[in-house]
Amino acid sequence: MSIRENVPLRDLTTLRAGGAARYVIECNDEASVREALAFAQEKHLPFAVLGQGSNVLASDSGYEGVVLRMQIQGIVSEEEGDLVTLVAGSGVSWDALVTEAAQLGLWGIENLAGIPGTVGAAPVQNIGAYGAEIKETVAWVEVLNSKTGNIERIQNADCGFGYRDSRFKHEPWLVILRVAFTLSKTASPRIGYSDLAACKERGEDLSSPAAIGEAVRKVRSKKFPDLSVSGTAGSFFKNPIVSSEKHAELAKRYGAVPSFPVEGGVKIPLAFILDRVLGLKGFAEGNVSLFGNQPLVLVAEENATAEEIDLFATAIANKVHEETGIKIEREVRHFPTKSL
């Protein structure tokens, strides 16, 4: 077990922000993980779950905790008929495992390709891009619940799955180990998306799993800043949902409102409020800006504070609910969002 004190959480998270972790321990396997919530223990201090920290926001003040950082590797693959089911350990890049199954030949999760984190993440915001979430290919999840000390195997109708949530965002007591997805030889793709019909109108080969998801990473690198340059967690806000007479009530001040039937009525692509609506495409404040190819995502600078990011975020939250009566949400959650 890799015990480490005194660690920068602006190293460990894509926003670049944030205070020290009293304690971050590498967990490897199962083992490592039961010993790293033991010391937790044995030191009287509450602990959080780690992966790519790809959509948090640290605070400035550190975590006085122990931070899981989950590294756990593996992919297996279980074969019946038309379908596979691929399982992995929480600690692989989803975007490896995207990858995997598209060397496979296995449709399901293409879509999701180039969405930086960890497998064990996934299913916690229930990731979703270009048409699909990870909830329709999820057959179960594994985790040690640190507070029965068992391991429970998590069946997807039992994960709570949402609009970017799922029990586990709100039981971070289930440590997830391993995640299972059930995929199919069987050709599905799914290219109604705009982006990726326009791929499609441009002649572009969208035959494969693995030709959709390097069309998806095309589209995302366009879309998304380069990690290696600025700080970002991709998409901050979540696209709203609102009722259908307020879709109209939008469209009649707006023009056409883009818009796509969802559960409880219908979703509005945040970008188009932010930039058609509000004007704020590129829009920067000190050290913190909306991404000017993609206001949905917020950059930070390398001086940027979580508290200078945690401002600007709710300055154009409210700028929304002002110009449009829509209470936006945020899609990046603050960590840890909850002392165990």
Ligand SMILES: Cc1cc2nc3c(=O)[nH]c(=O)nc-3n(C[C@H](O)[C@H](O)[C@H](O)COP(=O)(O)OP(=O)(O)OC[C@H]3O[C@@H](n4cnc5c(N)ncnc54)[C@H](O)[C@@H]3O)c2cc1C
Contents of the next structure:
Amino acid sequence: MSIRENVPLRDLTTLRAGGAARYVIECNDEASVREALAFAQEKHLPFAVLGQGSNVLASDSGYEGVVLRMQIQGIVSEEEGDLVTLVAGSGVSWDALVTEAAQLGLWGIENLAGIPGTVGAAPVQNIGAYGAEIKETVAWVEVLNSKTGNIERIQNADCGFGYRDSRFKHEPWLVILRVAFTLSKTASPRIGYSDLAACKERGEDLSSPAAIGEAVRKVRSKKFPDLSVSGTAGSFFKNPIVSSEKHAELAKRYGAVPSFPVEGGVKIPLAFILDRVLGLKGFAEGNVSLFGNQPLVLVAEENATAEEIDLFATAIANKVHEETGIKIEREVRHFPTKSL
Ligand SMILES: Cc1cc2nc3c(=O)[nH]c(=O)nc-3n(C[C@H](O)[C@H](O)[C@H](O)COP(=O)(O)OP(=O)(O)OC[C@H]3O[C@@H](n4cnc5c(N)ncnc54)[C@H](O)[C@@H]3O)c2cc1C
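Instead of the form predicted on its own shown above, give the structure for the form predicted together with the named molecule, please.
The next block holds the full complex; its first chain is the one shown before.
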């Protein structure tokens, strides 16, 4: 078991902010997860699970606990007629899994190409992009329940998937070890989303999962800052879901406000409110700014502190609330969310 002490969380998270974690343990199999949990118990310290740190904001004061860094590798496939189930370790890079599926000619996760992070974190917020969500392909999620020590296989219907939500977000004692995805050999391209429809109009190849994956990566490269240059966690906020009455009220005030019908109301692209209503595209304060190409994305310069990022995000949320009456929620989570 590899144990490191006093590791800066800024080195383990893509926002590149935050103080030191007391211990960080790399977990590359179930046994090492169990050892890490036992180590935390022995030291009377809480623990928290981390993947590639691309959706979290660590605190400047660090974490007086044990970070389990998920590194479980391996992808195995099981074929049953037209369907193929890929079972991947929680430490597998998400985009590597998308590439593997595309190479096998399997449909289902190609629209989610290019999302940073690990397979194990993907069900936590039910990752989604370009008209697809992971909940459409997850067969089951295998967890180690740290409360009982048992391994549990949670079927899709019991994962509590919602918009950027799942039960795993609310039950952080479930350590995800492996995730199974059911993919199809039959072509089922979803290219209705505006950016992909535009690719089609330009005559780009969208005939295979690999081609769609590449098109998505190309579109994404313009929407997000380069992770090797800037600190970011992608979209910092969720798109708000409002009632149709509220949408009508906004449309009366601001003209045509784009919307997508979803369960419980209509989803409004927050980028529209930040850019067209509030004129905040590229807005900067100190070391933190909203990305010029996509205002939903918060960018942190090298010297940004977690507190600065936090205050900046709160200020943006307040501006949205003052102008529109909408309370926006963050997609990026504090790390750790809850001590265990
Ligand atoms: C440039 C950029 C673009 C992005 N684009 C998108 C996008 O299009 N769509 C989208 O949905 N997201 C997007 N994200 C957010 C992020 O990539 C995803 O949320 C991703 O799934 C996070 O993976 P991670 O391994 O980095 O998780 P982390 O940030 O390390 O962890 C996220 C949460 O999951 C928990 N967790 C991680 N691994 C496990 C595990 N094995 N068991 C239990 N809990 C675990 C952590 O405790 C934490 O609460 C983007 C981020 C960036 C930086």
